[in-house]
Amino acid sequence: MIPIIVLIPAALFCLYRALQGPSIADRAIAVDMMGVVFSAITALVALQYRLSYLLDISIALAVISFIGALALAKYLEGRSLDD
């Protein structure tokens, strides 16, 4: 359960540099921190209490931050997605 309460406050400091970032690289790096606080607070929370289809959660929650921050990569530089 400490995990938990120490991940939250991360979670909100991203928000906070979520919301008041002063460049969207900022802002996209903030909110990819916040994919992988919530990820690891899934997962943490399916460990504590044993419940599988969470950590499932926690997994493509992760996969989904993943590629968002790659599409934001991508976008920052100008480039398209296939490329």
Second form
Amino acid sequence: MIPIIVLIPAALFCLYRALQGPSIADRAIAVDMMGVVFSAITALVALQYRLSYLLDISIALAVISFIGALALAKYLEGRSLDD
Amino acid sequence: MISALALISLWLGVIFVLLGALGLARFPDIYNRMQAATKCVTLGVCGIMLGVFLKTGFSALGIKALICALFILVTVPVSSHALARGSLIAGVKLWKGTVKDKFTEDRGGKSIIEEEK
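Same protein, different condition: the form predicted alone was shown, now please give the form predicted together with the partner chain.
Expanding to the full complex; the earlier chain stays at the top.
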């Protein structure tokens, strides 16, 4: 239980940067990292209660943050999504 | 023995993730933040997943944790590289204490180091 509580400030730091960040790339990287930290928290909850299906959610969160970061990077480079 | 290894790996991962997120909140410009966040969070989350795998062994939980660790190990560097390149091309300024800016030197453009105020 204690590792989950220690990880919550990490997600809050990412949230602070996502709200505060001066450029759009700051927000993009902060949201990407927040997805990865949430996938770690989900894995720890799955370990705590021995629920193996929660790790499917963890993998899905990692996939979604990866695809979102790639789409935002393409937008920042000034290209369209089907380029 | 295995249980102690699992605890060590899990706690190392948690500390790495916490310090990486602290760097993301505190460093001065986006490239520094990106370095702190992506490196530490990748290693930390992989440590946490390895700890889950060592604690549960070859069960459904452990195998899924191993797959998730491999996926994160491959994809987070790719996405951070793409975001760093995108923000350089979009013209996000470097911090004013930056010493060297090889990217614009090679391209022969105007430097993107932030001006001293």
